[in-house]
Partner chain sequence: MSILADENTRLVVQGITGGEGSFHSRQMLEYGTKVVAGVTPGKGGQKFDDKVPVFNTVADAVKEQGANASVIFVPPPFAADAIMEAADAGVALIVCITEGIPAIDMVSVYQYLQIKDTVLVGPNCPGVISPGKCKIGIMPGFIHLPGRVGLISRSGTLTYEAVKQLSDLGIGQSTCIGIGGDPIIGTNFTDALKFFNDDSDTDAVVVIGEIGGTAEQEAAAYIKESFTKPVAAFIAGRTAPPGRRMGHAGAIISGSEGTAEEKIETLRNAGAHVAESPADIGKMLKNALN
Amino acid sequence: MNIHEFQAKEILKKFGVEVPEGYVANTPDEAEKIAEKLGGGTVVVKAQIHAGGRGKGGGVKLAKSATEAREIASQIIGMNLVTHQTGPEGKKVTKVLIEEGVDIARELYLGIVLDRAKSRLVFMASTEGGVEIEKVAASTPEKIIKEYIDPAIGLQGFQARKIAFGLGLEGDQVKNAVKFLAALYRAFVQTDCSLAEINPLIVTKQGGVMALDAKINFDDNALYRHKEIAELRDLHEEEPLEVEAGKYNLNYIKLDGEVGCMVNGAGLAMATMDMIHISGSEPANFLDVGGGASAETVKNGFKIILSDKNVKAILINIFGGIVRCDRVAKGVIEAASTIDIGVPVVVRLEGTNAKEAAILLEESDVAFEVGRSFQDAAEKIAKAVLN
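How about this chain only, in the form predicted alone?
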């Protein structure tokens, strides 16, 4: 689950992570009052959307007075902000963060993420702050410092100092950085984060170490332990069809192709999308109906897939392990008889009672094509799209 920058900073502050003073505004008038509260001098007006690159898109600007903060907020609130992470459609800005200006001496990068290959959290730091870490990794990987954390003992002082020295910090900067790193690690572990990224991490002219920006993602599977964090979810920032799918416990991710995919299991979903691509078409979504695949589940899956106007055909690819294929076939037939599908559908069922399922589909009154193999199903769906 993603949250806004201002929300991330509020959480980090509770754990002792140093952040600039700031408050969120929903209107230009609120922005002006907050700027006055912060002293009436220089403030930063920052658009709050779930995407990076806001500054390049015109969503982050300096204001030298409360009046100017109001004017800039009026320009940003309501704008459709386009960044490299939003895609060309952009995202509408409904709120801004008004933050005190700080004296920046250096900009650095700091992040924590799970390295799945080593099953450990890893701190990543770089002197190249304000730049996407992917670009740094591609062009100058030697500038990325990595420190792996033993989950049994957590972040150690010598590791924090090693990172600080690697970033070229000295004197009080090292002490402040060690404190910052320890606080960020506590916040990450205790709130079940999946990602914490501070970009830029700044060193002030006074020697302080502070999170000028903050991006935090949380492990969805752990949100039941953090109801206060789950309440921070902003549905307006998420893909509407993904939100709708979540109501039915379906895993859905919208893509850019024309073939709707209904599968069970993430591995089969990935293989199905690859096979569609190999056959000459592109997937419009990733829709995992899980192990149940009942008539109601399939029906809801159809509705969600068909809500995407780009879908020209649907491929149902189910492996019957726990669930029987004939049960899935009955669910598909029942669902198709109650809603108007209106696009070609290819069904490939393999596993328990697959033969019985094929007979049910062929004898039904619904116009399905049956895929005799994985490749056959993918080729038929690609052909259906072209026709």
The other form holds:
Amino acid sequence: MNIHEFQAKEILKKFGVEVPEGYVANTPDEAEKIAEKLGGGTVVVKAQIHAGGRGKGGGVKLAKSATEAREIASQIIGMNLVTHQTGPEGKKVTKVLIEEGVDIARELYLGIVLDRAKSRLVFMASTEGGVEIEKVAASTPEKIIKEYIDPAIGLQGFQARKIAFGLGLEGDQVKNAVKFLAALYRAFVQTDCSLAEINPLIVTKQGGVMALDAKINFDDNALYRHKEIAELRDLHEEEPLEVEAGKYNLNYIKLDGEVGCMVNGAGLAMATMDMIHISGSEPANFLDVGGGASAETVKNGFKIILSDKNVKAILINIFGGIVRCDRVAKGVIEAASTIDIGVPVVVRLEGTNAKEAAILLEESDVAFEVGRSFQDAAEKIAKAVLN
Amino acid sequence: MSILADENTRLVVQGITGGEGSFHSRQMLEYGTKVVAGVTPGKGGQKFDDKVPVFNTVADAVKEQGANASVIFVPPPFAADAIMEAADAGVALIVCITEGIPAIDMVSVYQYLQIKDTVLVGPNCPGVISPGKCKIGIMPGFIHLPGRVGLISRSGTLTYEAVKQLSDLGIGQSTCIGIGGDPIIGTNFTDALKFFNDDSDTDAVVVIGEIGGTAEQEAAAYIKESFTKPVAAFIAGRTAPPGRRMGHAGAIISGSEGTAEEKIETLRNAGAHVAESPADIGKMLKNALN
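Follow the form predicted alone with the form predicted together with its partner chain, if you could.
Then the entire complex follows, led off by the chain already shown.
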């Protein structure tokens, strides 16, 4: 799960991570008041959307006075911010973060991620602040400092010092960085983050170490034990159809193609998308209806897929293992007879009682085409899209 | 022979009295797996379906029934603990079916297992089957055929699809391992390939990977260096967009890492026969054998 920068900073602050003082504003009025509260001097106005690249898109601006903060906030709130992560349609900005201006001496990069190959958390740091870590990794991998964390003992002081000295910090900066790193690690582990990225991490002219930006993702699997974090989810930032599918406990991701698909199991769902592509069209979605594929889930699946107006045909690909295919077929027929589908549907059921299932489908009143194999189903769906 | 599971496997089911646990225990018994015990804390002394003794702890199941493998159907908040309990009790194989275990819990579990003499398969996996001998997990047994091809996969139903393609071509399997779709898993592709390399009854291996992480690339390096048998492969998710989690917690392209193209290329460079289409996995293995 993703959250906004201002939310991330509030959480980090609770764990003792140094962040600039700032508050979120929903209106230009609020922005002005916050800027006054911060002393009336220079503040930064930052658009709060989940996507990165906000600065380049014009969503982050300096204001020299409270009046200017108000003016800038009125430009940013309501704007459609387009960045390399939002897609060409952009994201509407509804709130801004107003933060005190800080005297920056250096901009660095700091992140914690899960290293899957080593099955451990790893700190990554680099002197190239503001630059995407993937770019640094590709062009100058030697500039990335990595420290792997033993889960039994956590981040140790010597590791934090290694990172701090590796970044070229000195004197009080080192002490502040060590404190910062320890606090960030605590926040990461205690809130079940899946990623924490401080880019840039700044060193102030006074020797302070601070998170100028903060991006935090949480492990969806751990949200059950962090109710307060789960509540931070901003549904406006998500694709409406995906939010809707979530209500039915369906795992749906919207894509740009014209063939809707409904599959049981995530791996087979991806393979089905690939198969649609190989056959000459493009998938309109990823949809995993789960192992059972009951009439209820299939019905909800149809509803979600058909809400996407680009869909010209639907491919259902179910591997009935423990669940019998004839049962699934009955469910599919039942679901289809309650809603107006309006586009061609190709169904392929494989596994226990697949033959009986095919007969049920062919004899039903619903105009399904039956795919005899994975290949056959893909060819039929490609033809259906052309017609 | 086969790997990990065979006719000598004596299985304990952790969570045997739960919905999933009881359903699949019956399925496994029906397949012929020696389910010798169940564990549900607080229900020790009961009998499951009037025949399988239930214990309070895995240690008791090992002591009383000689269990040497465990399968876990415990809900996510308690599954990490269940894995460690099984490892502590000294079973040789732990298969964790549970989906949704927090990643940080698995980091600790992984570390804990380093000093134990146990192989963990999963979590978030369909399990392990040595056709005709032993089924540990939730896969449909009937699609399998005893034989000499090994299979390793991160997926569930896509694995069944591949197995069915093999069986339809008359190609039987020595052991099929679903290693799981999570970012942190016990047995990865390379570990499983090593087991198959040493198994005299496995002639070739099918590898089914997907987007996310670099486990397939590491497997490719091992195949190139040391693997002595033919490999057929398929990687799912060519059409998956970057940055989105495709169902499995581990199926996500982060930045430019974990794309299907990169995995396919490294596997090809290592000499694996990679199928373009998921409908051709069986055929690909047949080609690899010739």
